[in-house]
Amino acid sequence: MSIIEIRGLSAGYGRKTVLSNLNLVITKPSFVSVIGPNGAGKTTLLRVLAGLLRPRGGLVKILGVDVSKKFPSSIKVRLGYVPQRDSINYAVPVTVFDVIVSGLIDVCPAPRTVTKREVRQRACRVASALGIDDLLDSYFHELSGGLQQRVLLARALIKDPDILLLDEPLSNLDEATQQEVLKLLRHLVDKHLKTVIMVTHDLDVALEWSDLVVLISRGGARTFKPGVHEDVERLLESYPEEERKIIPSRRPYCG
């Protein structure tokens, strides 16, 4: 059983088709980075996988279940989704604790099934892992962008998902914090057998941390393995010319 299986996916908004005939298969727990030029469809792909956008055509299977026509709750509870920060409403005065535990709604629709103590313990545990356990009673909208990003990641992690969908989770984080988050994500894959699918504009990060890099371009997807020299060369050659400025030169990616 594949973790993700996409065959001939078509998706878009209104009259605009963003993804067309996209194919992607992820067969085992992996750290997957999704890259590509602006407007290529990276966020659209995550929204389809999160059940927020219905495909126009094609097959989408998650954990062996066909979600192309109907997205069952049994799959939603196994997904954690972190959208881009600019899609969040910051006007609502909620605490960090409230934001984090809202990630349990899919898992615990009936409040009485989980005690307040258990909820607090879960929130503290995931907040501690991200270094924000001293901020649980702070207001979310008063935090810096980097801290808000950590809170949103904690919200996705609190239900212990099998698949984590992250849309630019490293934005507004300094380099040291980025490294901490990346180490946590790598740990989730290697030790807890989670699958992380992360949209990023940082090709350096994609090549250094990922098991698989997915390039979204012209509506379709191509996959590359960072540890294979030929794949890295193909990726650099096929990356759109207008986006070449982000190609890194800090270190070699394979010998």
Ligand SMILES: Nc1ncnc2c1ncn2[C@@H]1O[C@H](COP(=O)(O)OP(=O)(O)OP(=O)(O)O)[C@@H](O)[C@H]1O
The other form holds:
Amino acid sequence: MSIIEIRGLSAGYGRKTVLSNLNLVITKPSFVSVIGPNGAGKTTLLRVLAGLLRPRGGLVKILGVDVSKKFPSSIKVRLGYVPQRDSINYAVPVTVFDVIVSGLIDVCPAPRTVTKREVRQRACRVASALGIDDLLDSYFHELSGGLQQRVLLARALIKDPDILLLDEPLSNLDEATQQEVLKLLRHLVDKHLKTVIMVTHDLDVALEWSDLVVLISRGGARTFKPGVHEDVERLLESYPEEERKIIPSRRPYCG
Amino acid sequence: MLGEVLLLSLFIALTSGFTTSYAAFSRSEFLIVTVAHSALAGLSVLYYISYIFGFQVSSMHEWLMLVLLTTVVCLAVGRIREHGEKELISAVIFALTLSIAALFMALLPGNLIARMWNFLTGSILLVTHLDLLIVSVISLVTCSLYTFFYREFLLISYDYEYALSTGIPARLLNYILSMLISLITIVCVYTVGLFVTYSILMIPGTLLSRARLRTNSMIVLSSAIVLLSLLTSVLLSSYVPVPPSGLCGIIVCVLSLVPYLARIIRT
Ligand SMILES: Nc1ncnc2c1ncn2[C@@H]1O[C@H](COP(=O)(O)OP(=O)(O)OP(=O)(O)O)[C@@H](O)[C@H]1O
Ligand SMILES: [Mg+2]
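Show the form predicted in complex with this ligand, please, because up to now only the form predicted on its own has appeared in this conversation.
Below is the entire complex, every chain and molecule, led by the chain shown above.
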């Protein structure tokens, strides 16, 4: 059974088609980076996988279940989603704890089966893994962008999902925190057999940390293996010129 | 009489505390205004029809009209919201319903205009047993739903995109939340009038959400403010010759401003 199987996917908004005939198969737990220019459809792909956007055509299977027509809750509870822009409405005075714990909302829905203490413990554990355990009682809207990003990551992690869908989780994070988060994600893939699908604009990060790089452009997807020299060469060739300029090149891409 | 006023104020305060908070959280102030104006338009049309066909309008007619209208408006607004054009279209509904209300009210004879005027300035002292019964049932049902789905309603208010990605029926819950807000709006228009409705459903939530309070404290405090304002205004208006609705609006504003100002001074 594939973890994710997408065949001939087309998706869009209103009259606009963003993805057309996209194919992607992920067979074993892996760290997948999704890259591509602005407006290419990276977020759109993630929204399809998170059940927020219904595909117009094609087949989408997650954990062996066809979700293209109806997206069952049983699959949703196994996904951890971190939306791109902070989709949060700051008019609501919620605390960091509230936000993190809301990640469990579909895991232990009413009647509440998990005790308050258990919930608190889980929240503390995941918060300390992300270095925000001293902020649990702070108001979410009063945190800096980077800290908010970590809280949203903690919310996705608390329910221990099989697949993490992360839309630019590294934006707003400083270099050191980025490395911490990437290490954590790598650990989740290697030791806990999770699958991470992360949208990023950082080609360096994609090449250094992931098992598979998916380049979205002109509606379709092409996949490259960072460990394979020819693949990296091909990727660099097909990577859009204008995108390359905005990426701060910290390390040489390949030997 | 006093017992009924007290009971009614209690029910209204309880539901308004939740409603004003959730309306502020989910930015549904426009829904309150639209539903309130539609209620006014619906009632004016109802009275016009009764005038033309020569029948007596009972409370039951009024309630049926209101509940029917709320359902329609709420479903329409819910659909519009899904498509992101909420400001534009609710502005249109808002203007349209107010015009309809003005048009039909102008066509009514004096005694019916007086009845319509009651829906603007309110008549908590004129409630009947039937009204009290209906209000208590609606209040108990809405408060139970608000409490039971507290976490869910909170999540869809502050992060709808994420809520949709979870296994909870976020779309349905969003409709239910809008429906509850609308239902309480018409209950308020019917019992305390349009002017008081605006003040008790929009002001505490908007101001207290900026006062650095926890969400549940905010709901409790809003209820307390509404209760105090309703009772004080009724009491005061029996001593001074001013309408309770005006007094109530002022008291709600002053009381809600206190925690907000306290926060500003502290920071
Ligand atoms: N809700 C929407 N309604 C209409 N069009 C949309 C909507 N969301 C996105 N689009 C369009 O779909 C296209 C793809 O958007 P998407 O957000 O998937 O791009 P992206 O690859 O994530 O870009 P970025 O790097 O800027 O995040 C864009 O042209 C965008 O304008
Ligand atoms: Mg995007």
